[in-house]
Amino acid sequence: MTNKEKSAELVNKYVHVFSCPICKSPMEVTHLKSLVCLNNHTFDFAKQGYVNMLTHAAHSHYDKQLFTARREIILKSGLYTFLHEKISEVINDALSAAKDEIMIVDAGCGEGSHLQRILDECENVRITGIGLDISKEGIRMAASNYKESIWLVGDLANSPLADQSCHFILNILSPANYKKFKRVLVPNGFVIKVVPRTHYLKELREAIFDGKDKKVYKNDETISLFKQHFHLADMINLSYTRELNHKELTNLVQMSPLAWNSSKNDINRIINQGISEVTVDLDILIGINKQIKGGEE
């Protein structure tokens, strides 16, 4: 069975979570080759065992490479380690023995690999997996990659999820859009965001700016909206450093929203300044999608 086929049978044994992202009525699977809803809006799956459900043309400033560096950092050099822990104990403590099925979608998943390394920390068999970009690169690449999960190129604006549909969503380090989170999850169900802080790659952020006095990044507005959308049930800090050899530093440079606007020859600079460990420094909020009898809370 092609990739393509073994992804179409995933989605066809979650087929109920989706809903056409034109005209938002249920759809179907036909002969393990296409998504199709309702009035007949078809959504084909790729060969490396995505769909690409955009409804419009998008750009984005993440390319291959940028995806290759961020698994590579993910995967090898243990940066994100603790994270990944601590995320899969709130999921793990949170699921009821009733539930038979959880669904977990990553909002802004990236190549899939913070997605992949969740899952594997919780070890539930129960968990269903779904990564959701705009990138198709970074889509295409996770489905190469990761072969359990429903991976999906969208638009989170227009989500191809269907109302109360998902257990928890992921937003790591990524854009957020809560209105479409709230109509996607369960009532009750889990937001976890995951914010920087202000020493967040600190190192990094010196050496690009060359040691210039640079505003100091706060993210108090990004917690007050956070807590205007959802119940926060807790806010968890994790603050350490890791040491980084050249090759794990080159991809963290690279992988960096931080560095887009930088020259070849400051990336370069960067890279060769001597920087042998950096600072991972972030929140996560948990919240809850609380919801009164009548209508949102």
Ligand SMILES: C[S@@+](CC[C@H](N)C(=O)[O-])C[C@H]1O[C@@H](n2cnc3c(N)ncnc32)[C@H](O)[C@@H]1O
Contents of the next structure:
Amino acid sequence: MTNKEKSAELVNKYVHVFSCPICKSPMEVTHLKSLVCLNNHTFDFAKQGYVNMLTHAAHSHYDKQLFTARREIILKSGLYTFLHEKISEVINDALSAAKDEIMIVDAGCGEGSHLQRILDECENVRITGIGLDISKEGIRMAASNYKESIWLVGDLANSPLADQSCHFILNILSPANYKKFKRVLVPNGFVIKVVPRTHYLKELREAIFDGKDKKVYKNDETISLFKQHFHLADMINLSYTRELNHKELTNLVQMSPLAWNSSKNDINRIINQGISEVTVDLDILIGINKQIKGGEE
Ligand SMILES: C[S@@+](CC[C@H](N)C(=O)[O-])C[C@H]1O[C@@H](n2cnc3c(N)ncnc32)[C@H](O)[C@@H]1O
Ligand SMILES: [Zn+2]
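For comparison with the form predicted alone, produce the structure of the form predicted in complex with the ligand.
Then the entire complex follows, led off by the chain already shown.
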């Protein structure tokens, strides 16, 4: 059986979770080749096993080099190990009594390593991961590396997932669409959103902007908007500093949108001058999908 057919079988098992991004009707898998809706809108499985369900062309700044660097950092540097452990703890606690099939969507999953690492730490064997990202490059890499989850190219503003079909939405350092998250979540389902705090990667920021960036990043507005949509059950702050070797520093510079406007020379300067340690400073917001009085629907 090819990778494509294996993925099609996995999607077929959970096909009730899908809804056509064009007409919203239910879908089915045909000939282990395509996802097709009642109105015949057809989305083919790619050879790596993902499905492109975008209804419009999308341009992304995020390219293969950036995703390769993110993958290296996530898998090999251990920079995000605490984050994975904390998130899986939250999931394990919430699921201690659950017996049904559990769907976890990573909205804006990039190349998929966060989702994979988190699932690795989860104790519940009835969990299935779905990674959704608008970047084909990211999803292609995810599908090539991680065969046990479902990988979809899609826009979180118009996701191919059915109403009340998922139990957890992860949203890690990515944009959100809370209205759509609420549609897809079961009642009392969880959103686990990771947002940077003031000192996140501050050594990298200082090196890139050469000390000239005086803006202080605060996440108060992000948290306040989150609270308008979800009941904030908990907020976990993760702050720590890690040493970096030369290879890790190169990947860190390449994985970050912070360096998008820097020239090659500047990037080489940062890598050569060296940053010996880097700060991770994140908030994990844990929201529950409850009807909130006064909250926008
Ligand atoms: C900073 S990256 C984070 C990726 C991943 N969560 C990680 O931490 O490695 C932001 C991601 O959001 C994705 N993204 C941006 N807008 C999106 C949208 N409308 N729908 C789905 N994904 C989107 C990008 O393609 C990118 O992969
Ligand atoms: Zn359709």
